[in-house]
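Single chain ahead, by itself, as structure tokens, in the form predicted on its own.
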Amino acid sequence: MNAPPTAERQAAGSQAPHPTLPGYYDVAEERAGFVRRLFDDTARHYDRINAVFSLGTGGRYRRQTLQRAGLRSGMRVLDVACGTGLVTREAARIVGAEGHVMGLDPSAGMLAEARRQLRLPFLQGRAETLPLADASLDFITMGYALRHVADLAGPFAEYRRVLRPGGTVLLLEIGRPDGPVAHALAKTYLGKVVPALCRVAAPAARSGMLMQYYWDTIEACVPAETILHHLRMAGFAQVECETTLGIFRSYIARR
């Protein structure tokens, strides 16, 4: 299957995840600077901070959702914007000797982080210009990290382009609840309590605006049926997406 069409894919346009948040930075081009220095700031401690954040279980939901998304032993597999390598770890752990995983991330301080700990080939470079040949891929996995791009368009159609047919992308996400009790809820634990644990945690590093900005991005992000519609129109098939806790969502669409 070829590319979509140039017209469809401008026909598509342009989308960002969440506006402008002025009290990080002030203009949209400022706004890839500000996260990739706000990670690479908090790398030597984010483990410690997602373990703060999910309570110990992460490790399990993301294994089990790649799992329920078709990831199998044999293949090949990259997970971009790894960070530290929490998702890039259990893809591993999957796939198998007879795999192959790879991860990828714009922030140095990030990758040092995941080269430390994990043996497996690790790449500096962003989500809307992979580095990689066209159909070279069987699976791509992004954790979290969809918030932070300047557009849907640009990463979706760089999925599509380095899948094999048949291929899958999985997003995880965490999205804003729906009803004003569970985003009551979600808002005091995400917003309020989590960068206070992440303050005492891990103190000299900015770990409690990391967390503040995650909350707010969430607050700010487009609807699911959004990223949904980009999916659509990069030329994916069977798009969904699943909802866990009413907070975990995994989108997931096959070339």
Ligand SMILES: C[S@@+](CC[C@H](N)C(=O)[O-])C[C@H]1O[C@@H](n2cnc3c(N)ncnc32)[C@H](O)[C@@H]1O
Given for the second form:
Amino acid sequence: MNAPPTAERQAAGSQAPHPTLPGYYDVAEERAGFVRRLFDDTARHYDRINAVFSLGTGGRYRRQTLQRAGLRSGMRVLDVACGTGLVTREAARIVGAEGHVMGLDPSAGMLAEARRQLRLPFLQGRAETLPLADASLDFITMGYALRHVADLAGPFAEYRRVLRPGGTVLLLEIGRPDGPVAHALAKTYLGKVVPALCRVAAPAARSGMLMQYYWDTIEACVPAETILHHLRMAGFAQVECETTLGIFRSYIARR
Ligand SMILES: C[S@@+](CC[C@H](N)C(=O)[O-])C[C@H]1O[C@@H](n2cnc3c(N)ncnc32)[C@H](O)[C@@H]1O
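We have the form predicted on its own; now please give the form predicted together with the ligand.
Zooming out: every chain and molecule, the one shown earlier first.
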């Protein structure tokens, strides 16, 4: 389904995570197709790219953040924007055989990689329309993908719908550092060094572009307060954001 035109979305109180980024796509309606093709084209290289730039956001960071947010053995989990399954696999380890973990992503290329690596259910779909029953989950994760949705309100309403009362949503993100020195360092590393390294480490035509887009969306992204506000507007409670090393953010909210 196509996204409603920009004016209609604004009237409905929706909030794009960042403005349109000319040079990548021209109008908001082209964003989803651009993002899907970008991840399809680079899926084979994603894990290698992630290893290059992860800066500690690897498996251990993902696992510890899931545990801190309250993920426990036996829970039912959906990993939205699962990509190749980097968060999914850590969630599956924590919930164990008693639990149930599914991944969901719009990119067929990313899903093919996830299915190659993990024997877990993976669904093709988008955060905006989850193919799941009301109150059917204990926990929702979304790793490094909030910047790719069309607006914050739609996915947050869906997360609230499919979580049981008391359920948890955990959003992992990279945020624009506040101070000028930290910002300059991040801009140099993530905006220049990483794209250049990726062109060498994963020479698919678009690996460098993927990481350039990654930084450009971080720079243009709405502040943490806006994300927290929209979680509250969607009906979540105990909404908080924890920042590590000035850049790694985890947003936690309870249904
Ligand atoms: C940077 S990758 C993150 C993958 C994984 N979660 C991780 O921790 O590495 C972003 C993922 O978001 C997915 N994505 C983009 N738009 C989405 C949407 N509207 N709903 C759900 N996933 C989306 C992309 O296909 C891609 O796999």
